[in-house]
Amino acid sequence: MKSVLYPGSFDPFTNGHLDLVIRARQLFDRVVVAVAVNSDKRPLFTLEERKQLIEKSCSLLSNVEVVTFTGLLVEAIDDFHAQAVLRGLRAFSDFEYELQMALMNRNLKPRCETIFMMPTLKNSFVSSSRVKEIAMLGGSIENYVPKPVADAVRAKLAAGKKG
């Protein structure tokens, strides 16, 4: 069985995130939603929230399998019994850092390889900064997150209204 290992931070899970998962469904056996720690930023989630979050945004899907994971992806990896690492390249400029994270991941594990997919043309401008920025500012977000991802950032930004 061939596995793929997609992983982020996922704060909040996207259109553009979930048009990765059904797409990488079609070249692996098994998609593995890794939600990950990112020390440099400053989620509005919990590590749990948002894999129950993307569990809902994926509930229709097979081969789907959502997990947590803290330190080195190459570990991972191996944690999860994945042949390949999945990242999304939405554009020029994730591609420096991109190509210096898949390098430096197969410096330290020579069989990892890094599987770049480019979004769909509707979600190539999506990211999950501007989406969180959007609905602190009132906006709406349906357009590009999932509705359970939707509901849940009006839900968490009215509870931080009120305390």
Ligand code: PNS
The other form holds:
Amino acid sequence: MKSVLYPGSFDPFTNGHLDLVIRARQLFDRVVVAVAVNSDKRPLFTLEERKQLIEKSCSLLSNVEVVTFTGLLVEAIDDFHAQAVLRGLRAFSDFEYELQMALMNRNLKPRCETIFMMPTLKNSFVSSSRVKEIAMLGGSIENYVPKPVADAVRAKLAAGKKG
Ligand code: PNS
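Starting from the form predicted on its own shown above, please give the structure in the form predicted in complex with this ligand.
Below is the whole assembly, all chains and molecules, this chain first.
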């Protein structure tokens, strides 16, 4: 059974991420979406909230698992029995960061191969940070994220305004 680990912050999970999960299911028997603690970023959603939102967004897709991890990505591929890592490339600007990460991961663990996939054009300009910015400024995010995520972002921002 071939499994791929799709790691990311997913704060929040977007249609671009969903697009990649759907594509990866065509190539792998099992897709493990791995939500990371990213110490550089101050997330809008907790690790567990992000996991639950991905589970809701992928509820109709079989062979998709959602997990969380705290350590190194190269350890997570062993922990979750994956043969490769999946990352999305939207634009040329993503490439340098992704190349560095893929090469570093392979240096840390020679069997760690990274596979890149591109979302469809209409999801190529969607990013979690843009989605949060638009929502915070009162814009509509319905076209960029799955419905459970749009509802949760709205609820989170409303709670933030009250609190
Ligand atoms: O969605 P993001 O924020 O671009 O995802 C980055 C992520 C979580 C994949 C990356 O930061 C990561 O792999 N973190 C785990 C810790 C680790 O292994 N760091 C070394 C990477 S070379």
